[in-house]
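So this first bit is one chain, no partners, the form predicted alone, shown in structure tokens.
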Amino acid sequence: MAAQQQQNIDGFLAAENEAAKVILETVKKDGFILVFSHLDADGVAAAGVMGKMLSRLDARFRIRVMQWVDEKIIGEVIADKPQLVILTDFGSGYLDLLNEKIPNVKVVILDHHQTTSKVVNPNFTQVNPHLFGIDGATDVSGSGVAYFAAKAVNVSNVDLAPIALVGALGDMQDKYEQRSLRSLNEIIVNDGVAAGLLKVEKDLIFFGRETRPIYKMLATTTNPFIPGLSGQETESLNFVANLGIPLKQGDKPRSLCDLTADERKRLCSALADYLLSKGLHLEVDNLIGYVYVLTKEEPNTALRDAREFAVVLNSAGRMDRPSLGIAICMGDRKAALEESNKILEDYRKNINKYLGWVAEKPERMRELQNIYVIYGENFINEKIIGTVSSIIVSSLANNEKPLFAFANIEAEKAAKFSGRTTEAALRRGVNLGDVMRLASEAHGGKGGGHNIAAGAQVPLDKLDAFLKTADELVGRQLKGEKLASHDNA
């Protein structure tokens, strides 16, 4: 097995060679370059690294970051001329139709999603680890494809690891035992380590470990979701302040990672006796974890824990400025970073608006035979919708079905769908790529992605068929069927 996994790696590592080569070639020859990528953490996350890498290479280029590619994306870059068009985080599901619309063009595509697509065209390189029979959801990320393409071209790049760590992370691709990443990721991450960038620890888990005050940090958590403490401040307040723990140091509030080491083993203690006594023994294994510490970034900012920075890129990828997370990757820790500051506190504003929005009415989150249906409309932010619709479905943990949300984008005549499922699915055969991809494109529309979380662009008027078609799909593999390429329920 082991030797089957090397040899995969091996394969994956060429292809990304072969992807260097090309764009060596177009610089050399002073060649205009076209980026495309993703609009979430880790989408984000893969243009900075891009974009680091080419501004090396003193090329010319420009970074576009979106949701999807479509007819009019294609139109730009027939008007541009570039000699060479990157797509990072996204491009496997979008041969087919590169391959109509500019088969000439050289492309490079650096994506992890699942694809189908039997296009062969020699413009086109490609790099996806599901060639080479490595899961693109759990072991590398969009962003962690082009840090090994960056690497590719200039060992040096090696000091963009830390950025392609993030990307996973936003990805939740830390998968594996207590929240580690393993395969390509774990070769980004000893990458990381090698270069002095990276420190790997094992702690309590809670999100906001370098930037809340530790009570209102067990107030927010809700992986693990504690009851009687989760989203409630005075009762955290008093939880910590009963240990002994000493909340401020001078003025300053004290965040999990100021605490000493005798602090954070009485405070670890002292969780783990509350879930016991509560009934939760799941959720004690769920408190110590890998935490991914960037050692060059400050002490209690947002960018020194992995999970946190993606977090900031993820508000700037769906807030509209996606250029902020850019600048940040590519090592702006000023003007870009204060901004993104002021953005993060938005998003995380619009994020509780419109989860309080789904729960006030029944009929705004529905239950159909197989999958759940969040009806987002015209109220929430279609680029918001895939992080609303992660959130919920981790309420859903233990149930099989999978969580479907969308939106509306009134100017494309087009719901936006985001799709999650959870762990119980997954284990009975549920794969959300296949389901989003077939059922999208029986209704004249576009999806695809992972088994776990994949989404679609699907026309208002098909919305009811599209859903009708999803459940029977999911339902079919709720029973254990496999979905041909050509099903369409």
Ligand code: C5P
Given for the second form:
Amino acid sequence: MAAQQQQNIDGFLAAENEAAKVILETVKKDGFILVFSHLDADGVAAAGVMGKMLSRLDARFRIRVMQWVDEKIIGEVIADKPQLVILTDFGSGYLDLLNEKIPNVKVVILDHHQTTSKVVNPNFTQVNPHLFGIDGATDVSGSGVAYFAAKAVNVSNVDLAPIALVGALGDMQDKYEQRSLRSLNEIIVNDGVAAGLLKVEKDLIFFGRETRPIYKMLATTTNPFIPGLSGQETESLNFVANLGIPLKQGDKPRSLCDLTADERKRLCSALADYLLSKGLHLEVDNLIGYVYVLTKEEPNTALRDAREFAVVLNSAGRMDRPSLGIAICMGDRKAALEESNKILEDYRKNINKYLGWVAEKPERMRELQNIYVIYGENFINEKIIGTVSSIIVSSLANNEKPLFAFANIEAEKAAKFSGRTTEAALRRGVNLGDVMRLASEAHGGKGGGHNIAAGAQVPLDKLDAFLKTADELVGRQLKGEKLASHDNA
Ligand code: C5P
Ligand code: C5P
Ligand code: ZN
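Please supply the coordinates for the form predicted in complex with cytidine-5'-monophosphate (C5P), as a counterpart to the form predicted alone shown previously.
Expanding to the full complex; the earlier chain stays at the top.
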């Protein structure tokens, strides 16, 4: 590892030690701790890590999961008078607000979003990879930052490493070669392997490795996309059957994880030949990647594959049942797990309904000069708009134009925006976190996030003005301009 990189990591871990110290001091005085976390897979995983760490300390605490920090939450903090507030998977974007409203409350922030705040307050302890030259979009997630704090509190918390990886994969941090995790995430992988809880394998990289019948797995894949098989169940079934690979073992459908080494090899080379015959040389490289197996989980369950586990947590968080996800992270394998399977099914149905709805009428997705916009309005749930945005961005023909999807939050007379973009756009200079922050603040809203994925809340009556500004700001970034913190169009 390069010396500079090691120095960055050392600085980051020293900050984690500071956070651990504050947590331990509070627990020692029997202080009450309020934990707030973000509602996606990474946020729920971070909440699970905190929950396990605090219950092991016999601490008095409560966990709340939400989409963002706002005045309501500040009100809750003021009413409950906790001795410590811990924010996981968000917080760095709210430093100014916290400093203005609750400057005297002790706060620990364990986050990985970009931040521009200059606030220094001795009551606030912030751990964020960006402060140490580490990219929070790819190298460590919110649950990873929470994990290193838990490990600094007590090294026995290394058994939470698999949960932290689930969070990283939920945030799509497997952006390195062959979908591997690197940097701080790799340290967590190594901890999990050393603790005997995790196995890293190279395999065909389809989603549903543990739970989907092989042909269904092929038919539902969008990444890699296989023309003629993706979306085609019958063709996929014939493809597998023609290779002499039995589809069932007794009554039980076989999944990718059930294949023998020889069957797997046959499937892999047949897929490669098939893609080459279609002239898709590049796609062949995307067939194989790193998979992260939670070895203590039952085979053929969603919790055994870290990517499938992440979707379980995402569905719990976004379907208003985050406590189910937290319970699973903390070890519940009975009632919570059973119920989460039902929630997952409903979640998938909702997503399919939304994708169908968007495709139905052209005015639901419009193309501006530099961005696409999905008008989810009152149809798409504002907690699921992020997932819809993530799915649709990868299918856009012009993948240098970022996608801005929004849904209305009528009670607050606001629109919730979820922006997603691609590596190609990042290479051209797009940073959605900056665009969301600047464009929303220019129109009475609030926003921010990562370069590749960011969000905002904007007053409904400022919708068009916000979109115009965002379109212009992306245009300026595409021309190579780096936006300053005061820039707006
Ligand atoms: O708040 P948080 O960081 O947890 O959310 C990150 C979001 O950004 C996730 O919904 C994930 O899908 C998206 N993301 C992405 N590509 C990345 C990193 C994050 O699409 N490289
Ligand atoms: O909500 P959504 O999944 O679209 O958010 C994308 C990313 O932007 C997440 O990492 C989220 O935490 C972040 N975000 C933010 N500030 C907001 C809204 C979203 O930092 N106001
Ligand atoms: Zn996150």
